[in-house]
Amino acid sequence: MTQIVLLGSGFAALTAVRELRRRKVQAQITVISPRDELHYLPSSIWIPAGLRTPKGLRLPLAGFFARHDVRHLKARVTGLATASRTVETDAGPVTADHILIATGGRFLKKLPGIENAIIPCEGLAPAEALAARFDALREGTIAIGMATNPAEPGAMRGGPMFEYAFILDTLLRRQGRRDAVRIVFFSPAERPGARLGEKAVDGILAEFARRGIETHLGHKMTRIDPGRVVTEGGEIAADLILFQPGMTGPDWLAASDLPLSPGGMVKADAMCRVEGAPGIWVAGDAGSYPGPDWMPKQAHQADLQAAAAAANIASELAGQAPTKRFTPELVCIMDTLDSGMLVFRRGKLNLVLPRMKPLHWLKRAFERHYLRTYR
């Protein structure tokens, strides 16, 4: 029987499972990942407010795998040989006819002292630690920042950091603590969030000003010390530091012969085929793809890439040439806990809806859709 192996159990891998089965692909599908549950990280922004708990954002996938006739191998990927299409894991090698890399990326941690900051999007545990530190802070300064991968500027995920700034500001105001706590947003970019579009950046900076969130922009970071962020343009004394560094590919790529981009991600074409490696595909944050400079690293884009990869795998298995190109598309609702701002980009269209209460509930509706799909 034809063997398809999916590396990872996040958004891209699970979307690929659904699309392959929807297209009546009868192959044996094996998902390789360290855990058999989905961590729904987009909603971790609500953990400090008590709207969500880490436990509630962990979705067991046994039922999903059973419904789609998927075998799960609980293992970590350690390497990949393209010629033989063999995945090396800590549970032994696995060979397949098609391999989809959907392991996600990882955050760069080269900045000296980065261990003194919380990287909230690294998982549910950091978000929980942030919530505890925030609850204990009676007065002082919260510094919130983000950067990118210098070798691949698009390899970043900055939207959640804007959300944390807005959400923590809203919480502090509700709790009567805002006057005692400064919030400072920092970034090496003079206009952070440029991939969202100029109108969106204008809106974000205006919202910072309206809320009294200070900014420290356009200065390269040099290190993070306990209690301060140090940049070439000065220091920010802080009692709580949240920092989202740029992204690169997973560490196991070093033990593979896959073609890599300057930023350390797997090079792919517009149909999610890995360059020079027939039968090997990539979707989501682990890949580097052709497209506009604003193309995001986010779950929605990973879903679109996974759907394209699954369609092309199905075509090849049917003896047809792959033709499905993924659509570069950015959909972002920046939540403020009681409202939200919507940014949408596709082609030349760049739509920005200003802060409105219904957008907060729309984001929660998207969450319900995802959770219902995988429960």
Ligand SMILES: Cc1cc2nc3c(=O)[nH]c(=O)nc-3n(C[C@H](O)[C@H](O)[C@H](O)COP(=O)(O)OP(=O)(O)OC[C@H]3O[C@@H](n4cnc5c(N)ncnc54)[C@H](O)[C@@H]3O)c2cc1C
Given for the second form:
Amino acid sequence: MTQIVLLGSGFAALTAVRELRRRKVQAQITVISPRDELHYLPSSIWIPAGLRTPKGLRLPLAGFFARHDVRHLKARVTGLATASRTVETDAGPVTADHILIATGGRFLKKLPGIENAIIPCEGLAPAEALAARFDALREGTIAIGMATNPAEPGAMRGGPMFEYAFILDTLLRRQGRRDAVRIVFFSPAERPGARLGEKAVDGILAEFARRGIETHLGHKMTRIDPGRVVTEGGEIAADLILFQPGMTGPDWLAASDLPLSPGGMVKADAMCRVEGAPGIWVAGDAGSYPGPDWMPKQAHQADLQAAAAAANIASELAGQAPTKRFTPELVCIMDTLDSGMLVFRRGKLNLVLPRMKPLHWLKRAFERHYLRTYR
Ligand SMILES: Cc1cc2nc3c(=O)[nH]c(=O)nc-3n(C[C@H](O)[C@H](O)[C@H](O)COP(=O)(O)OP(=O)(O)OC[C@H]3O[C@@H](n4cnc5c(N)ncnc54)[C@H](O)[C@@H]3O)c2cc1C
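Switching from the form predicted alone: structure of the form predicted together with the ligand?
Next comes the full complex, this chain leading.
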């Protein structure tokens, strides 16, 4: 029987499972990941407000795997040999006819003193740690910042850091603590969030000003010390530092012969084929793809890439040439806890809906709808 192996059990891998089965692919599908759970990180921004709990955002996948006739191998990928299509794992080697790499990205940790900041997007545990530190802060400064991967400027995830700035501001106001706590947003970019489009950046900067969120922009970062962020343009003394570094590919790529992009991600074409490696595909944050410079590292984009990869695997198994290209598309509701701003990009279209209450509820409705498949 044909063997398809999916590496990871995040957005891209699970969408690929659904698409392969929807296309009636008759193959043994094996998912390799350290846990049979989906961690729905987009809603982790609501943990400090108590709107979501880490437990509620961990979705067990045993039922989903059973419904889709998927074997889950609880293991960590440690390497890959392209010619033999062999995946090395800490539970032994696995060989397949088709391999989809979907193990996500990783944050760069090169900035000196980065351990003095919380990287809230690294998972549910840091989001929980942030919530505890935020609760304990009676007065002082919260510094919130982000940077990119200098070797691949598109390899970054800024949206959640804007959301944290807005959400913590809303929470402090609700709790009557805002006058005692400064919020400072920092970034080496003079106009952070450029991939969202000029109009969106104007909207974000206007919202910072409206909320009294100070900015420290356009200065290269030097280091993070306990209690301060140091940049070439000065320092920010801070009691709580949230920082989102640029992204790179997963660490196990170092033990593979996969082609890598300048930023360290798996190099693929617009059909999600890994360059020069037949039968090997990539979707989501682990890959580097041709497309517009605003192409996001987002769950939505990961889903579109996974659907294209699954369609192309199905074509190859049916003896046809793959033809499905994924659509570069950015959809983001930037939440503020009591409202949201919507940004959409596809082709030349760049739509921005200004901050309004229903968009907060739309984001919550989308979460409920999206997770229904896995519950
Ligand atoms: C706070 C926050 C808010 C966000 N908000 C949004 C949003 O509003 N909209 C949006 O579209 N996106 C959002 N994102 C981004 C989105 O979560 C990511 O882009 C998405 O998770 C990428 O999907 P992926 O499948 O490529 O990787 P991931 O979802 O990261 O999945 C990777 C999988 O691989 C597994 N894995 C890792 N290493 C190994 C290994 N060595 N061996 C085996 N398995 C491994 C992991 O356990 C996991 O199952 C947000 C992210 C965060 C953190």
